[in-house]
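For reference, the chain that follows is the form predicted alone, supplied as structure tokens.
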Amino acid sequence: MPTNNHIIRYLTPPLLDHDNISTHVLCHRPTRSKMPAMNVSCIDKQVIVNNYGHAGFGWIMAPGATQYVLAQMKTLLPSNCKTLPITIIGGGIMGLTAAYQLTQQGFTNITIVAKETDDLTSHKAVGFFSPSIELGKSWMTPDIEDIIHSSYAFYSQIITGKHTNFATSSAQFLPMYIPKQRKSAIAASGHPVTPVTLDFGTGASHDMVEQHGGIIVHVNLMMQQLHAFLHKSGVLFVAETITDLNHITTPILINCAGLGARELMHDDGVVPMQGHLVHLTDQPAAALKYLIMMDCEKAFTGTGFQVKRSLYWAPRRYTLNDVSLNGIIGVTSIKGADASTPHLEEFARVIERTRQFFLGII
């Protein structure tokens, strides 16, 4: 029996008929084990900025990792260093975050040499920023939470009109709902954290824990924001597959080659983390302001790999083919598998924990 103080979320389900799925979305995010590489050294009088292997914190720590790598770039330039070139490897948002955040800082000789910038993984991803961040135990150094910070601040200030190169639609608040509050996570934000059943008025219905300050990046009108303002200031796209970085001669280097650094920068600690997502369309985006975090399970696939599979929901403002995508649901981490092992069978799973977590239906 509720107490009188409980609190009931009335949420409107997505809508999960045949005809609201949309299309399968396969992607291979960039994984360092234990730590993404994020640093600066100076061979031969180049300077060499890494800053790849983010796994699927990519665009939550776009930000504040290029702006922690950057910081040390810096220390290592003389004081007229603003004309000097610069070559950036990699059209993902580590790559556009870097030379955003350069331009802003007042170089003007900034050249990003990818092979694609379309399409990307970048493209593809949730977006989500939870107001807690559980990144792992490796990951959690006074660096990494300043570096969560730093990003957290950059969307709330997209999201309130102080970022005016970005369009404040590009990304926006909305509750989180997640099973349970995580002792060790990462703190982005102060918002307090609230015991909740959510009801979809369908029978089903969930104790949770709801977080206000969740963040949404909308993530295709970002990247198509950052494209047009990197134009606009001048900064030179060259496509390109670069496969030596010894062909790289300028005084500056920067690296966010994601997957591609396991070649060039001979790391064997890089590799795919596969994932899954189905878009949605058709949804009543009006009724649909919420986020859903959730971890399922942990198993393996009939190809020997283990797999995460994880509940998320969260609405999506993205046009594919000239359909309207309003909703996204996921998601898989499989680590190690590629594209000769894309487990499409991982797609009807999403869609059937979906189903049974929003209408207590298979």
Ligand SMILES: Cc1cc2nc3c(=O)[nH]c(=O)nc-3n(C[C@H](O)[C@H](O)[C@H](O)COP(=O)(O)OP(=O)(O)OC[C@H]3O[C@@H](n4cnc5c(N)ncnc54)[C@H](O)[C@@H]3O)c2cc1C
The other form holds:
Amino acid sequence: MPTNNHIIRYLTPPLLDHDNISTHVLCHRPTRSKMPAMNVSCIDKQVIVNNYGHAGFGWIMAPGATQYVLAQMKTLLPSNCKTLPITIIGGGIMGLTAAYQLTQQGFTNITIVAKETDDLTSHKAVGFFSPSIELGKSWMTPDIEDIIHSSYAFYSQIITGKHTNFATSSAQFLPMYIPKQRKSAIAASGHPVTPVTLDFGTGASHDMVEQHGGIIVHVNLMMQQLHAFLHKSGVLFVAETITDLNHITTPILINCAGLGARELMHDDGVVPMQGHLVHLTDQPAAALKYLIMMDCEKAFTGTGFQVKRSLYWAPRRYTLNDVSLNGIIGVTSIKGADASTPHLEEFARVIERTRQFFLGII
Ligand SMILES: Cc1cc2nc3c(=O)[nH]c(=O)nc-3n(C[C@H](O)[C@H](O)[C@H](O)COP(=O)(O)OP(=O)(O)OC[C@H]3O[C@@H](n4cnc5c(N)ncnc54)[C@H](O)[C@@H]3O)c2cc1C
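Same protein, different condition: the form predicted alone was shown, now please give the form predicted together with this ligand.
Starting with the chain above, the whole complex follows.
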């Protein structure tokens, strides 16, 4: 029972009726064992930059990770390098961010080569940015901490109107509710936290921690704006699948192929991490003012894959097939599962889990 001075947040739950349930989203995080590949080398006078394998943190890392690899790249280039032809493989958030930062730095001869540019993992992601995100021990180096801080600053600048190439509505600060077990990790991030009880007025209540400074990035809006900006800036887009890096002969090659890097780089460390999300429609404005992120259980799927089931709730700003979406729930993490093992039964579990959390029913 809450004590007298314990804070209770009375929150409006999302609407989870049949009519509010929209598209089921199956997508695959480009996960690389231990660490993403973020390195630069020079082979036969060609500068090669790798920036792939950011798992479930691609949006969190893109601005900072790109800054990190491009700074290394510039140390290998002559001072008059701005007109050198550059090929970027990949049109996801990593590839587009590379092109964006290069144009901002005055590079003028950029081509993005991508197998596909629509409906990518980058468009499907939730877009959470928890400042205390737990990336796993092997990831947490000082460089990665700097990368996360740079990214956080980038999205914060967008929200506060200091980065005028993007609409301020592309991302939002929202209170983020996280399990209280993570209180010390959150406090270590330097962002204020408050223990609270969430009361949804449905009979369901949960003791959690409120983290200030959570961000939701509206990923589709960001992708649209990046495309528009890059087209306007003269960046060329070529629809092509690269089968051999040797076919790219430009002096600078930036590899942002996500899961495609597994074949392209013969990098067996890159594996898909399957995720299930569900879009919602017609959510009341009051339900769009907070984020929920908590892990629920680890289990095995019927086909023997290990699955981590989490509960995510976030607003969404996107129109898909003329349907206006404004909420998203999820999510699973199923290592090694790809489109050939879609685990479609997980969608019903996502909905069931979310109803149970918010409404106290199954
Ligand atoms: C369910 C789910 C939820 C997520 N939620 C979040 C979140 O809340 N916050 C967060 O930060 N991240 C999240 N992510 C992770 C994030 O979506 C990814 O890390 C990010 O989108 C990866 O971007 P990318 O550009 O590397 O890859 P992609 O978006 O997959 O793009 C890869 C590009 O490379 C191209 N390509 C690949 N191979 C080749 C080839 N051989 N030749 C030419 N082109 C090629 C593809 O066509 C594509 O254009 C989530 C992911 C999932 C699945």
